[in-house]
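First, one chain by itself in structure tokens, the form predicted alone.
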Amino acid sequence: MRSPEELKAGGLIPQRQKRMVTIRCMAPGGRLTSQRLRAIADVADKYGRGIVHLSVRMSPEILYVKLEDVEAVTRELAAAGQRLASCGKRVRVPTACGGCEYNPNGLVDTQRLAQEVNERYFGWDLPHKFKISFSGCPTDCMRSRENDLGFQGEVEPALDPNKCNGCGLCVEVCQEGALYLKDNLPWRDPGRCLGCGDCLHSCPTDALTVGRCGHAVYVGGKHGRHPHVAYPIASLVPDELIFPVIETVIHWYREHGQPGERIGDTIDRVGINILRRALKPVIGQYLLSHVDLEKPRWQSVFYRGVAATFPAYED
């Protein structure tokens, strides 16, 4: 008989009922394709209940299968190609919006990184469970500061003078208020722009483009019973150093944490700036500062009505 913590480890999750357990599949990003579904479908029909439920991480879990059926539903699932999921100490399925692949807002490909980071994270051991996500913009549908690595799509606007007429468009569509005219021109406030892109798809002469187009990176959240909020590490961070990114805070991690600590409780414990003195090497550019910290995105964020602040950054 397997442990609850072997049957996690295969994405079976054991239930009240005895002899029961709930099997997870695999959706990273939150896409599956029809065959896939429909292969859920017939399998929760054939060997549980007819029900399927969704986790809050976009994962399908089969309720009320048998623990004898287990070998045969996950034949089955196999044949149409879905694999099943994962719980307890280990990297989970990422998690991931639709990002630039058909939503207007999005600014990164989230779906790609997700399912890249599946194929090459899933399931790595660890002191706990550790969830990454990945949002397209600063509207962050994914949640970044609540998960333990988050990458959130953000870009830095530039301007040619020379296109700009001066209409004052940008100005008005700005949320946060972070652009303003000054000699007929569109000036940002960076302390203020978030990176949404918002003043890019106003401008009608083309004269605002993307400057320069990443992700900002958060370290150490969680929700759950004791909610944490993550830690601000980065900004602008180019695709190609995602995966350094997620390696480097992995093997931290395993080397910092302790058993059953999770990685934001690693990081208090032990203190940012030892994390940030990891990643330097990896994208020193990209660290925020203490000053990047002044920013009021960052000075504090109300979590269940608690102001959580962040330490000072070494640079």
Second form
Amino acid sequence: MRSPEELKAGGLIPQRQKRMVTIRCMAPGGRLTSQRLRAIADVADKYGRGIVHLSVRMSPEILYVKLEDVEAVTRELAAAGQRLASCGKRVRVPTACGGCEYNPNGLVDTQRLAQEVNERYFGWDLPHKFKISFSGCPTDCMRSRENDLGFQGEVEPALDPNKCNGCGLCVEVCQEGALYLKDNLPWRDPGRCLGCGDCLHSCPTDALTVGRCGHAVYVGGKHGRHPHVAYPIASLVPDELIFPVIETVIHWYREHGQPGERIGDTIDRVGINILRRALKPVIGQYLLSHVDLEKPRWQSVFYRGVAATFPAYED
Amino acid sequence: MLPAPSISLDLRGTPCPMNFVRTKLALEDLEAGQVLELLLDPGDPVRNIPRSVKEEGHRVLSVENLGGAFRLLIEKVGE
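Right, the form predicted alone is done, so what does the form predicted together with the partner chain look like?
Starting with the chain above, the whole complex follows.
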């Protein structure tokens, strides 16, 4: 019989009931086809008790499967293209919101990134579990600050003054007080702007449009018994640098992390500036500095008081 | 000179998303090129309605802050 850790690596979770396991199915970004959903339902009927639980990481879990049926279940799911997820000390299935594919607020393609990240990095062994998330906008439904590596879409608006009629709607819709009218044109305080894009989505004349679009990057968050709020690392990192960021952070974690230590705790022990230094050759121009962290934008996106506790970000 | 509205809707006090439903229904009653006048509360309504109207492909011709309310003129763009 396989050990609990071996079972968990393969997406099987031992149940309280003897010789029964929960089968965790993979659904990167929380997305399934109806065909796979049907296969999961069929397996739950045939081998379980017709019950599926959705995990907090968006994985459908088939409950009450007998250990002796695991191979048949795996085979039948695989025939429908449904792979098993994982538990334990490795890169987990990434989570993602709807992103820009169909959500009006979405600024980046979170679904495409989640699927591709899953294909590239799923199951890589690490000192402890490693959770990656993608949120499409600053509403941050996927909770970037509570993931080991969280990406959150954001936009920097660009203004074409010739198109602006000075209506002031952008100032009105901005929830951060980051815009004001001067000489009948909107001016933006980048220290307050969260990059949500409400202003350009509302602009009647398309005077405000997407200037730069990218991801805010957070490292070291987790929930659980001892929650740890992530460190803000970078802003407006473009899509094409997401994989280099992930690989750099993973390699850094492998080098510095102790067995059983989440990356947030590794950063606490080793120092955020050691990680920042590792990321500098990859995303140097997007890294946040201590000056950035003192702005209302970065102070206001953490629980009360947390932002004041970040150590000095050396340049 | 802005065109005269064919329909006027006072959506002050009408919360989201009902204000959008009524806006959309009013736009359906218009011919392309005709204009809808809206009165909206500040906050969520003015944050959501112009943007949704724009996403539906119509044109927001003007936004006027009346102090405590907003007046919008929206031109229906054809199917």
